[in-house]
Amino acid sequence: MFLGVLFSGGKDSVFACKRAMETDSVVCLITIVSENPDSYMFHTPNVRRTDLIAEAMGLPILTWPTRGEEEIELDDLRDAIAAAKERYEIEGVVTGAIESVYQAARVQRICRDLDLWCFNPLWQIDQVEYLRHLVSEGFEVIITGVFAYPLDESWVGARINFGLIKKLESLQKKYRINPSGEGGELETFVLDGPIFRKRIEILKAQKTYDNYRGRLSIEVARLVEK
């Protein structure tokens, strides 16, 4: 079956790339693009830099420009899926969605109307061993914004590790958080992974961060030979 993903250059798009890539075809990936940097739909830390990923992992990329504006924006998203059918003859839609019923529900919905199959690999994964899975497959990923309390600027721009996993199950016993940010506390984005043909490097980088909202915004970066 070909696939398009639903793609924001974070961890759970890639990883659920990775995950459809094991029984199906993935034939592009598919950026929303939102002005909104609060939108209630999409990633949007370094999201412009997704090309990069695609050209990094060699597959063609779709992207997509909405204002973010809450339910109209998911006007934008069917206009994506469409054109996604329309240019690379997609049978389904592949999303990262883990635990959000919001997301998972109104994408399900874009695919029923389009007569897509949605596949969700990583729906209701246990979070905890969900990271350490990326870990132990090779995956690079850092976190590129945060969004909660008590995460502080130490976390922008940290790797995911075996020891910040540890930190991440300790804070979820805590303080209630979801370990794999899907409740929004933090957002990241993938350096390598055992599907990139190349890596990324990050030249330059710029980190903000002020009570406990933090970005780290990639201002330069290239592709290089692993």
Second form
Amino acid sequence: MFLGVLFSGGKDSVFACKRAMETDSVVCLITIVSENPDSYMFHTPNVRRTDLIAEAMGLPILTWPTRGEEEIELDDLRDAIAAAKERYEIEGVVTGAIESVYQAARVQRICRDLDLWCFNPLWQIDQVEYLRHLVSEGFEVIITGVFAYPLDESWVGARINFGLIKKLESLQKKYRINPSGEGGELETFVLDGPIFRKRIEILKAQKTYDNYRGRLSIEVARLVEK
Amino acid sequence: MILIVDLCHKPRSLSKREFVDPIAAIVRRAGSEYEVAHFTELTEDAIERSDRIILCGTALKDNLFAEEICQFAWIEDLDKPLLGICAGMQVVAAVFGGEIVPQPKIGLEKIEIVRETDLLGPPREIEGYHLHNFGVTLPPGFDLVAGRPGQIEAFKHSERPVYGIIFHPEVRNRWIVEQLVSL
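To complete the pair, please output the form predicted together with its partner chain; the form predicted on its own was given just before.
Every chain and every other molecule in the complex is listed next, the one we just looked at coming first.
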């Protein structure tokens, strides 16, 4: 089946893309670029860098703008998916949704209206187990945003490895942090992985942090041969 | 051993990760052994050695299982607990003489449990995640357990532990699968 992946450049959409590639043909990535940093639907930090990931993965990308207003942004998402259906003849859409009924139900309705299949290969996955798979399958993921207590500045820009997963596990027990950031606690960016033909090297990034809210904005990055 | 039956459009599909694996994870965490089989690859041996069976749901656009109801004739004489989830409930209804009817619903909605059963407990209101284009009519010999005629949320065979629920218990109602394991 020809599939398009709703793509933010974060670990969930990249890993969902890998899962889709294992069974079907991913023919395009679909990225919604929101002007609203607090979008209800769309991952925002560094989303403009998804073109670089698409190039690293050797896939075409359809980038669609939205003002990011609640519910209105769904019309933009529908238009983007409809455009992907027409341009790349996709038969279905893949998302990286794990727990969010809000996001999943809305994408399901759009797919139903457009007569497309909808796939959520990470749906209800155990978050710690998932993070371990991500690392053991060779993905290089950095944290580009933290938005919850007690995540301090050291988390911004950190790489997800087995040690960091252990820390997230203990924060889950103590502070009810979702280890994969499903509650909006973390945002991530993927630099390399088994579905990447080239890896991404960050040359310049700006770190900001204040009161348990921090971001790593990638300013200059390039593709490097593997 | 729990037999988990995959109703997706083909064996080892992308949908399996969404509709079958989460059910298997609940069963595993509940401490029970399980086996997963696609409905086209199901053997008499697997049915025989199981002590409980779960028929999983599938994607909204996937109706292949409904064209293959004859492959589920074994359910009719089953004497062990069985739970049909969404597509699985539609299979149970069709096997026992009910109908699969258009009834699209997506998202979280209130569910009124109207009859006490071992699986869902006493009458009360719960909230469940719906993802279906089709619902069912009540087959002969079944009792309405949740919802109302025309919007059946759950049913049970009046004499045997054969259940169907149209909503997805892997979202916010994992206790239902855990309860089946301990029936």
